[in-house]
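This document opens with one chain alone, in structure tokens, the form predicted alone.
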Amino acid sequence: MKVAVIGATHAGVFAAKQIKAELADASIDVFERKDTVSFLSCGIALWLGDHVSSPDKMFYESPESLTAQGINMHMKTEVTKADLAKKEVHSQDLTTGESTVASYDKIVITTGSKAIMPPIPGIDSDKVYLSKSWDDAKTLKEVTAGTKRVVVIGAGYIGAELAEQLSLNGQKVTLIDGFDRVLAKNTAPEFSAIFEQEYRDHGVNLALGQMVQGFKETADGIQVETDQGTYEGDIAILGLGFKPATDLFTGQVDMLPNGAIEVNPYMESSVPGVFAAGDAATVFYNPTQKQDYIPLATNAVRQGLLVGKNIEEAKVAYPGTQATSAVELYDWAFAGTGLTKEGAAAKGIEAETAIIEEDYRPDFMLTTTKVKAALTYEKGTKRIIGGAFMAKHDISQAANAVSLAIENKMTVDQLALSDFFFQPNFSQPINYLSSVAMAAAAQES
């Protein structure tokens, strides 16, 4: 079987080794426009920080270490064109300018995202920068050592990460944010309140509730105008999320309307022998039960997976995902699953929220600490659809524990007498994850 991969993200680097794996006589040609693979992008801001115990480590393959494995890797090439009904492939060497048209049996799309940048005067700035490739990466941490201000847009993770991290290697930071709140897509108000106060706390302008009108350079840096007011900073980083970089397979495949490729629960697009993962593709979402587009890291490396075992036939299916993911700042661990009670309103769902805060271990032990809980579930039906964590304490793996019970359809009823281990050191006689289950269910009885 001859098989293209366009692209070297998670996903594509997964799909070509689990082909590889499943079919070791596989002549596998992975196409990709840069000089790296596998760039761990969520290591940024934490780079940035100095968190980082070598760069080279953000790195979890290398187009060297895929070729050993078997895999054709074509570095620094370019598709120019692919036609997926005939499973033709155009790509050119974008080193010496050489083009070359090839013909496979199966077509893999990982071609990932782009940066979403909306048509703002001033965006195309030299002053205003990305945070999403090895290039971005190394370009911010060269420019921000020598800055003193930077204003960042967008308060999701990415722009709450790296706000949190330049602030904390004193620069003056602004954060700009068309939400009224930190992390809104992310987290209940009772959550964000906190990381609000720590910004302030640390130093950081949050000018929340406002949207960016353009970008003006200035002769020491830039402005950042929105509909409420004027920022400067040196320069401006966007954080304003991602896109399907899916422009190429328009009108050949069956697509959302913003570019994702609609997949079948083994992976394979509306064309027979066309296969799609990652940023590029869509996702079973369980919460609500429907195809939606969701880029993270965990989706990709899962459904590149999927592409190697379904490449020959259709043997595993994709469970879905709950968008389970994470985040620490100023000392502060959160962690959540699904969706809030806001972003389920916004899916159609009429749902409700328990919320608790205990401490996560007795109080007869020396050290203790808060826990704040949350868990959603659709009314009526009492089904989990989402949960989140916060500490100064690890609780991440309670995001997991919920992930995995809306995957299986749970209610909170289930969940709260489900069994739990007690033991002084970690936990209460009762849990904190049964806790808020059972407020759950009190809620509604």
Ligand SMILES: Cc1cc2nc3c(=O)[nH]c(=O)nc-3n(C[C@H](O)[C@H](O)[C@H](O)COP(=O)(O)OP(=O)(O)OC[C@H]3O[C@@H](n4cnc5c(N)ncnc54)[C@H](O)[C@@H]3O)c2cc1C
Contents of the next structure:
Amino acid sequence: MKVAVIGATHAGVFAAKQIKAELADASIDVFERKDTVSFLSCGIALWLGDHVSSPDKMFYESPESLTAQGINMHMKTEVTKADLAKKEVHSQDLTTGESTVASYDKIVITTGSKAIMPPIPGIDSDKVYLSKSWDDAKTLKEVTAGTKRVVVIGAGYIGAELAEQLSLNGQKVTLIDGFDRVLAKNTAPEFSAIFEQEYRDHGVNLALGQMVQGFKETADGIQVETDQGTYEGDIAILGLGFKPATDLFTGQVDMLPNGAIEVNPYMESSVPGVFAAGDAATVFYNPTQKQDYIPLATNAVRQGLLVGKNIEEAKVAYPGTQATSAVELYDWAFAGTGLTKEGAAAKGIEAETAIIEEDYRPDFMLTTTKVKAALTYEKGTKRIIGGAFMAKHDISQAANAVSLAIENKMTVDQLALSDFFFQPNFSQPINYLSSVAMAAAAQES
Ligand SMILES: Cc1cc2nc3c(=O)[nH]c(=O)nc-3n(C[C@H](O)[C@H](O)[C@H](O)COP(=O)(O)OP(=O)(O)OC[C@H]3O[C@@H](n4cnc5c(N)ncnc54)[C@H](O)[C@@H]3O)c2cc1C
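The form predicted alone done, now the form predicted together with the named molecule:
Below, the chain from earlier opens the complete complex, with every other chain and molecule after it.
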């Protein structure tokens, strides 16, 4: 079998490796316009804050390691056109300029996503930066070494992490968002409030509930104008989210309105023999039981693996996603999964949230600390659709447990009586996960 894989960060790398694992004789051509593969963007803010041992370790594969696994790597080679019906791929070697056309039995689209850049006047200024690729990372590392004031636009995970690390580096940071709280899409107001206090305590100017209307270069930096004020920085960094990089395939395959390629549970698109995975594709979102667009490495990796498992015949179905994710800001660990009450309302689901705060282990221990826990469920059915945990302690696996509960359509009553261990080093007789489920069950009874 001859397979073309277009794009090689996470989805493409995992797809190519798994195809090789399933079909040792397959001939796999991977096309990647950059000279690196498998870059972990999640390390960018950490690198800016000097928490990365070596930037080389922000890659888990290289073109050479994939070549050694029997995969034909075409690096610095851009796919310029693809005829999906004919399974024809047109590519250009960006070093030599040479163009090639080749036919395949199957095509895998893993072209990922690109940063959302709304048509705001001045947004194309050289003083406005992005944070996605390895090139962006190197540029930000170099540029922020010489800046004192940075305006970060977008207080989702990416902007929130950049603002934190840059403020800890001693920069004067302004964090702007159209929502009136930080991490508004990721968590409940009670959690955002704690982070907002930390930002203020670390000198971050929070400009929330404001829409950016323009960027103006000045002699020594850039002015960011919103509907409520003007903020000065040496540079601005955008963290406004991502959209699928699938323009090449428009009109050839079914897509969501934003360009995400619709895939079935076996990662096959509406064109037989054409697969898609990762940020280029849709995901099945278990909290809503609908197709959605949720660009996360966790989905890219699992969907890439599934492309490999299903490339010959549909064998293993994707279990969907809860968009489980985590962040650490100013020593606060936060992990969440699924929807918040506000997020559920936006998706047309009537939901309720129970929130508790308690020590994670008994107070006879010499130390303990508070955990804030939230559980969101659909009103009426009591089906769990979201959860969030926050503490100055590692609570991350609790979000993974709720993720499983959502995936398996559990109710709050079932989670309340699930078997979680008790041992004083780790937990109370009633674990905080059981506690929040009991609180949810009680408030619904
Ligand atoms: C700052 C940041 C932090 C993040 N943190 C997390 C995190 O903590 N956890 C998490 O789960 N996710 C995180 N994500 C999201 C995660 O990085 C993405 O979901 C993931 O990179 C998607 O992988 P992908 O392979 O689908 O697409 P991409 O990473 O977008 O890669 C697509 C690849 O395709 C190549 N390509 C595109 N078009 C062509 C073409 N025409 N020809 C040749 N090559 C092409 C591109 O060069 C690129 O290498 C973060 C993202 C960012 C930006």
